[in-house]
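Below, in structure tokens: the form predicted alone, a single chain.
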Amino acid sequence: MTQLVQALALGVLIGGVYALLAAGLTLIFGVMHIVNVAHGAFLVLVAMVTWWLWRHTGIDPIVASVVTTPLMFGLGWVLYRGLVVRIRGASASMSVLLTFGLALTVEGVLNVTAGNKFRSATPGYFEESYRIGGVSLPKPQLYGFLAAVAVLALLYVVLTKTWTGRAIRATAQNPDGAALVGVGATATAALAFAIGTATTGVGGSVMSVLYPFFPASHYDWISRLLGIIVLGGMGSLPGALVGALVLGLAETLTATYGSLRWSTLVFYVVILGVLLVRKQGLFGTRLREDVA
């Protein structure tokens, strides 16, 4: 019984981190229908910057997110205004091509400047844990989970309690109707893209502690994150949260009662099973056949 509780607890902690990593990706798709395959590369970029700050200044990697988050917000705004806005309204394939080009550019820059080798930030608490009864909660996963909860809660408040959030949601649900009441589609989309990119400021910092990374590891991450948002429903933040928890629990339960190397396969089997029953994912909206 203790083994099961341990696996569930660790699965929830990891799932919370995955939800943070996927939140920005699903927000951008929900508002602009842009598949940002550069999201994984942005996470690796932030992880590399965080590692450098930790290595040379001693700053805690997760605390470093107070530096990386505004930087990524600014980068997201500039990229949207300079590049992404040019394909607004185009087919999804155009967004995939553009953002894949961005991902390759980030990977190339990191290869040249940082080298093609694994890195990981290992603060003093890296191997420490809290014990509650017979359950062990590793400090890195717990701190990463708490950071994820804080960011997701802030994102929820911004989207539901502020005029900016209402404008973003209105643009996502009905762009023409939002424009009729004075919501600027371009400015709102730029803000949504910047916010979605800013989440990588925290996500990448947390990732630098929990997972070894190197420039090309963004391929693995974007495949996981796309799996999460497809399972939950494209553009659905609650769906991304549920999909992330499913992935976290699949990893820990499979590792506990089977083998870790099968955990990713189990997750994709779950995705396949859900999509056979609900093509739009758990929380996705079904489109009419004539507009799908």
Contents of the next structure:
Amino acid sequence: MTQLVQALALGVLIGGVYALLAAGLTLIFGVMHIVNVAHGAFLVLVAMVTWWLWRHTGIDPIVASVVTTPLMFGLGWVLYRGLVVRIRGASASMSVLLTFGLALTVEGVLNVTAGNKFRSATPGYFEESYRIGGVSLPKPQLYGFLAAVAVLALLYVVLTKTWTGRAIRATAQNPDGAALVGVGATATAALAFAIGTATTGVGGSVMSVLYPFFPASHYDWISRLLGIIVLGGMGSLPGALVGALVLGLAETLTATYGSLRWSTLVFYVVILGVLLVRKQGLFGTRLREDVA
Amino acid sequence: MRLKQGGPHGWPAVSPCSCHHRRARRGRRRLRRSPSAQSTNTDKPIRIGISLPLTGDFSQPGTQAKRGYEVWVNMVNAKGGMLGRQVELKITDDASNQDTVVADYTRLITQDKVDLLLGTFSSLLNYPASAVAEKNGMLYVEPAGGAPRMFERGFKYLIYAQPATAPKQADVMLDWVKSLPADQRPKTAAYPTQDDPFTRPVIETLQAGLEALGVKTVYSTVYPPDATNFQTIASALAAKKPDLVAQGAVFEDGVGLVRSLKQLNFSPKVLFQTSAPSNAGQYSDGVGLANTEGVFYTVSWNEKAKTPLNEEFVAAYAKAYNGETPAEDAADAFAAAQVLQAAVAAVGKIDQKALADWLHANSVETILGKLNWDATGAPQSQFLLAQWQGGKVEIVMPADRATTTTIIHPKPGWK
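What about the form predicted together with the partner chain, after the form predicted alone?
Every component of the complex follows; first up is the chain already shown.
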């Protein structure tokens, strides 16, 4: 029983962090139909900046997201205005090419400036746990989870309760309709891209404590995150949350009752199963396929 | 369709017959060269073709290997080169990709017509790359790639420039356990390992060896290379309380498991990990310096080893790269180049078959110690058993290469 509770608790904590890492990716796809392959590289970039801040100023890595989040928001805005806007309306494969190029650029810059080394932030609590009965909750995992919940809640409030959020959702659902009622498509898209990128501010900070990383780590992360948002339904924020929890629980339950070896397979089998029944994923809507 | 043509990765298999024709054609081409052209040829630098994973998953060892090769080439050229000619490296990036590495070596051999080859990094990439070299009859000295299947193909031109192949890597750890008095030996053991061609054979042979000594296996599991969360393995371990934990760890997984064990406050009496603890600064940063105390690992090279040229290598590396200490991967690449250099010096000319034959029949002094090979190119030496002691790495076995006589046992609890 304790074993089951332990596996469930860990699965939820891990899943929460995965949801945070995937949130920006799905938001950007939802609004612009851009598959941002550079999302993983942005996470690694933030993890590196966070590590550097922690190492040289002693500032707590998760708290450091107060600095990194606005920086990533600005970077997202500039990238959209400077580059991404040029491929608006082009096919999705163009966005993959462009953002893959961005990912390689970030990887290369990190290689040259920070060095091709594994790093991990190890604040005082990184190896401590809370114990409740026989169940242990690792502190970094728990703090990461709480940060994830806070960001996802904030994102939810912004998207559902503010005018800006409504504009973003309207653009996601029907760009032409949104334009008709006075929502500026470019400004909204830039904002969505910037917000999506800003989530990597907290995500990367949490990552720097939980997982050792190096410039090329982003390949592993982007494949995992894409799996999560495909399962949840591309573009759906609640979908990303559910997809992330499924991955977290698949990892811990398979490892506890089978072998960790099967965890990745189990997750992708779940994705395949879901896509066979619902090809738009759990929470996804079918893409509009307007006939020109 | 391409696969049906034969060789791995869709490359057409070359029958002995077509090989023969190719050699004949090459012979005719050589005959057509005028004597004067040949004499200018000897003034040209000797070109060594290398592909390395400078980007992608293996970019870390790839970058270190590049540095190792470059330190070597600068040292060789400063001393007059090889066969009186300067040496030039032609390094290309294979992006950690099997198809690219095949294309790279094919181009280096057939288009760039390099004089010699040196290997790339990881068994995954060396496996197809060495096949390209073999088909073209070129000596292939590899600094990494110790997976058993590398040597099951009966290649004549493959030479592995580390002290031992993966299944033999932990023999020295087993020797240490054997050397313990019966009451101090571990009674139970656990074996988590990454599903990796270089770590699994190490752990599997260690497990078999320890079981033969009467050490009971209480847990063993194989996890995928992309596993990032180790709490479940750690909690299984904490429940079984094994005396010895031997992990087949590449890097992140080694750090991840130690962190998770620490979170559960379970510290085994003996902790052995492959690879991960050898990344000195990165490992101690990852797990916390105090938690490294007593951790065992096996390694091919040590910066303090009194092997010929080792001191010069460490100094030249530090001078070239901001005072850094070389990683093991850089040392392995340097040693591979030393092996190639020794063969060229002994044979006195660049004749691929003669070079390979000489290496199969002789031993070479490298910064890793003396290396010699069997007919398949598998090395016949022994790895070093290293242990973290007081925040530094010491070599504890074998006795003739040890840097200390102290061995910490049992491992102290986490700090």
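Just so we're on the same page, rigid core means the largest C-alpha set that superposes within 1.5 Å between forms. Residue numbers count along the first chain shown, from 1. The model shown is predicted, which means the values in this text are computed figures rather than measured ones.
task = Using a rigid core alignment, state whether the CA of residue 57 is displaced by 2 Å or more between these two forms.
result = The answer is no; the displacement is under 2 Å.
task = Taking the rigid core as the superposition reference, indicate whether the CA of residue 260 shifts 2 angstroms or more between these two forms.
result = Shift at residue 260: 2 Å or more after core fit.
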